Structures are given as C-alpha cells and as structure tokens.
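Given next, in structure tokens, is a single chain: the form predicted on its own.
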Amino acid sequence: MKQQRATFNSKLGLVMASVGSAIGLGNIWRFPCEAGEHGGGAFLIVYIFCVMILGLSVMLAEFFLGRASQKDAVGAFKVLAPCSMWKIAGYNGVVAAFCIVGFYSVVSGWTLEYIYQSATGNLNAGSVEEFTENFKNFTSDAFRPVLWVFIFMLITHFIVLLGVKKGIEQTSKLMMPLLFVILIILCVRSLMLPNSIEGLKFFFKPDFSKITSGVILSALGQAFFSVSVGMGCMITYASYFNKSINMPTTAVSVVALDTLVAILAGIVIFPAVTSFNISPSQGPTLVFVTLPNIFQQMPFGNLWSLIFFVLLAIAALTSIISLHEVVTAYLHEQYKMSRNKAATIVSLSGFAIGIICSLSFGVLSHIKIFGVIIFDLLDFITANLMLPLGGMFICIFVGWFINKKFLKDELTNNGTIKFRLFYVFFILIKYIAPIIIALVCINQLGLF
C-alpha cells in the first residue's frame, strides 16, 4: 500500500518553516551591507518593490511546482514534464542546496563560537584590530571550526531525521518567534544608543538622486537570494502543503515577513554603527568583528553580544534544515531510502564539505580555483550561477511549458479561492522575470 505524503499540520507551521527557510544571514548582514552600500532609503525602497514582484512571482512558481508534483524538488519536474529534460532545472536546486549545507555549516559554526565566548565573557577584545585578529586566528584554526560545525550539523540531523511535522514544522513554529522577539529586543537597545535617529534617517530617508542601475541590480539580486528560491527548498516544502492551503496568500505572507526581519536587522545595524561612525558595507566583518567591538562599548555588552548571535544561530539553523531537506527528501524519494539513511548521507557529506571550506581558512588556504579558496568557490558559483540559473528555468518552464489552465486551477484550489492578479502574475513568471533574473545573473558575473 503506497504511504501517505507527510503534510504541514497547520497554517502556522507551514509558514514558519516557509518564513524560516526563506530568512537566513543574508537577512542580518547581507541586506544591512546592501543597502549602506547602495544608499540606504532609496535601496529600500527599490528592494521591497523588487522582492514583492520578483521574489513574490518566483516564490509562487515553486509552490506551485511542490504542491502540484507532491514530489522532491527532481521528482517535480518528473511529474510535471515526464521524459524530458527539465529534470536538470531539479537537480541544479538539490546540487546547489548540497552545496550551501557545506560552506553554509561553516558560517554557522561561527556563530555558535561568538554565542560561546559571548556567555564566557570572552568577547572582549580592546579594539578593531584586536578583534579582527581574534576573528582570523579563530577561522584559521584547524580544530575549533571544524568543531562548531560538527555541532551544528549535528543539530540540524537531528531536527530532519524527526520528520516534518516532528522536526520541521515544531522547530520552525518555536524558533521563528523566538527570533522576532530577539530582533524587537535589539532594535529597542539599538535605538536608545545615542545619535541613532541619524542611522534611522539614512536607513528610511530616501535620496532619489541615488538610484541607478546598478542600484537597482543590486536591490533585485538581495530579492531574489533573500526569499530562498532557486534551490528547490519551495518547490520541497510545497509538496507537504495539503491541498487547501491558499498557495497566493501564504506566498505573501511568506514574502512579508521575510521583508520584516531584513528591516528589523536595519533598524538594529544602523543606529548601531552610525552612533560609533562605523560603515555597514563591511561583509562579514561587519557581524564579526564591527558589532562586537559595538557591543563591548555598552552597558551589559557580552549579554547583548549573546543575545545577537544566538539570533544569528536560529537564522541560520532554520535556512539549513531547508536545504538539508531538499536533498534529504530527493534520496528518499528517488531512490527509495529510509529518511534515517538519506539524512545521514547529507549530515556526513555536508560534514566533510565543511571540513574542507573551513580548512580553507587555514591549512588548505593555499589551494585556489580560480584565484580562490575553496569556501569562496563554492559561495560564488551557488550564488551567481546556479540560484539564478534554478530561478530562471523555474519561470520558463511555468510560463511556457505548464498549461495556463492547469496552472490557475492550481493556484485557485480549483476556482475555490480568489486570485484576482493571476493573468499579472502569469506575465511576471512568462516574460519579465526572466529577463530580469538574467540582468540580475550578468551583474552578479561582474559582466556589466
């Protein structure tokens, strides 16, 4: 007798865990550096109007592809479009979702040692340059990394191997609060901190004069990268959706909210670094080094530098139990394995991937491709190459290659829902957003 798909077992979940997947360190760090680099308010205001027509757009076009297959992120497409070669578009999202949990572990393995030396009172270095010094000697050791990655994809095996409903669905419903009480609580500290209405007004204030194509590139690449489509983790957690679910208004509420933290963690850096005349285009060392030495200048400082990695480390968590799932579900699904097998394929593969991006650091620093190490490599193909690529087969092939009718049906639950902008959707999906994810493509390649 053939087993019943798991599904969601509520609305709630399904959205945390949609929410949790889709929110990750791009939204901390990456948005906050984006949008200090590229003019603070005008980026904003470019970068919701692109995350509500593109992010929104591709987003559905996954949920779609899920819920419709019922099947894993290759197994949509063998569904979809049987013997044919868009399978590819499949296998690209679950290459690249294997491919993120191994140097994705790393970054997170960082966050748990800061979350560690924070509690220690040990995060107290005197100045940048002794901070920046910590953080070196600590991503290039050849133990404590490696370490902190053991734990992380420990944690993460565990949550997948219990399940969807178990695992999945309980973790997201109990972390993704947990983070927007964490976020209201820095924005709160953040704003007390003196001269911090200047990083308000930069941070909500728009200079027009500043939009220009690059800008706007710009603003619809942290779009699209910040939803988390093009990597088959949608298209995965559409196919546990029961089939009454609203696919449009989860999609949005989805798109919202992830818009919502970007903006918390904007509230929370710019005061922030405007109140010690810091820049927030730093990268990395913007969380690392630049908010530590922040945070050692406060009342309290190892306590708020807690409270700020921790936040980080459930950002984090939830993105990689996604893309564990992705490809945790094509084994299981594809070649029959018990779940318990598939996931401790993907816990000890990504484990090893790991080890190696975080040796990149350090003893293996001397091995490039491409003028790179190792962890670069695979940051810069996944997110310049196969994201967009993934994305942009996914909007072909609904706008060309599925039957509008069939489509619509499913979006509408079969004409018992409304979906007043499906023909501007269906638009979006056939001709402007691959074009745009193109552009976006091209510029990420430096072509432009």
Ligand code: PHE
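For comparison with the form predicted on its own, kindly provide the form predicted together with this ligand.
Here you get just the chain by itself.
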C-alpha cells in the first residue's frame, strides 16, 4: 500500500516553513559580507534584479516540480521525465545541499558561541580590534567551534526526526515574526550612530562602474542562495504542499520577505561599519565583529545581543533543516531507508564536513585549493556555480520539456486560481533566465 505523504498543516505554516528556509545566515551573515566585498550599492541593484526576476522564477518552477511530482529533488525528475538524464539536476541539488550543510553548520556554530558569550556577559567590552582578534582566535581554535557544530547538528537532527509538521512548521512559525521585530530595533539603533549616513550611501548609492562580471555572478549566486533555490530545496518542500495552495502568491511572499530581511540586515550593518571604521570588505568576519560593537552601544547590550543571536541561531536552524531535509528525503524515498536512518546518515556526514570546514580556519588553513581555504571553496562552488547552474537546468526542464498546459493547470490549481502573469513567467523560464545564467557563468569562466 502506498504510504500517504506528509503535508504541511496550514497555509500559514507552509509559507512560514518556506520563509524559514529562505531567511537565515544567507540574509544576515552572507548578504552583508557579499555586498561589502562587491561594492555596496552596485551589488544591491544587481542583487535585487537577480532575486526578483530570476530567483522568483526558479522558485516557482521548483514549486511546480515538487507539487506535481510529490517527490524529493531527484525523484521529481524521475517521475516527470522517466529514463532521462534530467535527474542529474536533482543529484546536483543533493550534493549542493550536502556541501552547504558543511559550511553552514560552522557559521551556525559561531552563533551558538555568541549566544554563550552574550549570556556570560563577555561580549560587551572591547574595541573593534579586540573583537576581531577574539573572533579570529575563536574560529581558528581546533576544539571549541567544532563542539558548537556538533551541538548544532544534534539539534537539527532531532528536529528533522520530529518530521515535517511538528518540527519544521512550528519552529518557523514562532521565530520569523520575532526576528523581524528585533531587526527593526537594530536598524533604528544603527542609524542613530555617528557617521551612519556614509554607510547608507555605501549600501544604497550604486557606483555603476563597479558592476563587473564577478559582481554579477556573486549577486546571482547570493540571490539563489538566499531564497534557497537551484538545488531542489523548494522542490522537496513543495512536495509537501497540498493541492489548494496558491503557489505563485506563496513564491512572491517568500521572495519579498527574504529580500526585506536582507535589506534590513544591510541597514543594520553598513551604518555601523562606517561609524566604527570597520572595513566592509573583510568577508565572513564582518557581521561577527560589527554586531557586538553595535550592542555595546546599547543599554542592556548583553541582553539585546543574547536575543539577537538566539534568533539568528533559530533562523540558521530553520534553513539548515531544509538543507538536511533535501538529502534525508532523497535517501528515504529513493533508497527506501527509514527516515531515522536517512537522517542519521545525513547528520553524521554533515558533521564530518562541518569539522573539516571549521578546521580550515585553523589547523587546516594551509590547505588551499584555487588559492582559498576549504570553507571558502565550498561556499563559492555551491553558491556561485552549483545553484545558478542547477537553477538554469530547472528552468530549461520546466520551460522546454514540460507540457505547457500541464504546467499552467498545476500553477493555477486546475484553473481555480488566477495567475495573470503566467506567460511572463513562461518566457522568463524558457528563454530569459537560462540565457542570462549561462552568459554570466561563461563570462565568469573567462570563455568570452
């Protein structure tokens, strides 16, 4: 007998779970770091274009694949295009999810350390140099960050085991609104700092001469990373959607909320960056050095910082759960493993990659591949290559190989809801998105 698939309980729950996957360290840690390294305002403009046009289209295409097939990232291609090579796009996603878990768990672990530091009152006194120094000492340590990765993976493991409804939906529903509120409070605080206007200028005023092919590729990669598309995460979640969900409006809500949070994070970080004279292009350390500085300017700084890092850790958790779920669902459904066994394999191997990524800041920092440490390599390959290419194949598949009427029927719930922009969406995924992504990737590889 065919087992009934799990579905999300409520409409709100499912939007929240997808938003929970999208909003995470990508918005608050990776976005400011990429924007800082790639020219601020110039990056922001390209990013908004990429996320609103390309990210949104790929998300909707993934929603279609998931709900129409009711399968995991690989299974979806197998069902909709039996005996074809398309399942490779699914494998690309599973491998990408796995690699992202590796470096994502490390940064998630850092948030736990910061929770601990705030709770013990150690995060509220120091100069920018001291915070930077402490952060570097901590991340290059061989034991402590690894311990946090372990704890984080353990929590993830148990939530994934609780299953779709209880674990994923509930966690997301609770924390998203809270994160929003605290970000707005932090924006206000940051804008009141001296010289904050310079930071706003850096973030919002585009210098078009800074837009290079590297900037475009990073913005494209960041857009896909931030809304969790290109690797089957939204395919997997949509396979749990019930048939009455309005997928176009859900996709728009997820992308809009995600972009809003990224912009709010920019408004928190960049004014503080100019105010404290921090270099915006210092990479992954940026947020972890800037934020403690903001908190120590606030009354009850430790408390604020505690609340913030707890929320950030939860945001990271709801994202890593979705990555974990991609691989777990794949193993569970394609190899008929129990969910328990599948989740255990993913958690253990995710932890193993997490250890390597964490150590690449310390004892393994001498190992450089293409000139970068393992952590940066995985970050670059997944976000800037695997997700855009995965997204491109998803668009080509849905645009060229899926029957157009079938696509339209599924996206309009058999004509019961309106999707006025269907033809715009169709042209986007059939022609525009694949061409843009291909040009950006080819250009970046230096092939023309």
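Only a predicted model underlies this, so the values are computations on that prediction, with no experimental measurement involved. Rigid core (definition): largest C-alpha set, two forms, superposition within 1.5 Å. Positions refer to the first chain, counted from 1.
**Student:** Taking the rigid core as reference, does the Cα of A35 move 2 Å or more between these two forms?
**Tutor:** After core superposition, the C-alpha of A35 moves 2 Å or more between these two forms.
**Student:** Once the core is aligned, does F180 move its Cα by at least 2 Å between these two forms?
**Tutor:** F180: C-alpha displaced by 2 Å or more between these two forms.
**Student:** So, does E133 move by 2 Å or more at the CA between these two forms, with the core held fixed?
**Tutor:** Comparing the forms between these two forms, which are aligned on their rigid core, E133 does not shift its C-alpha by 2 Å or more.
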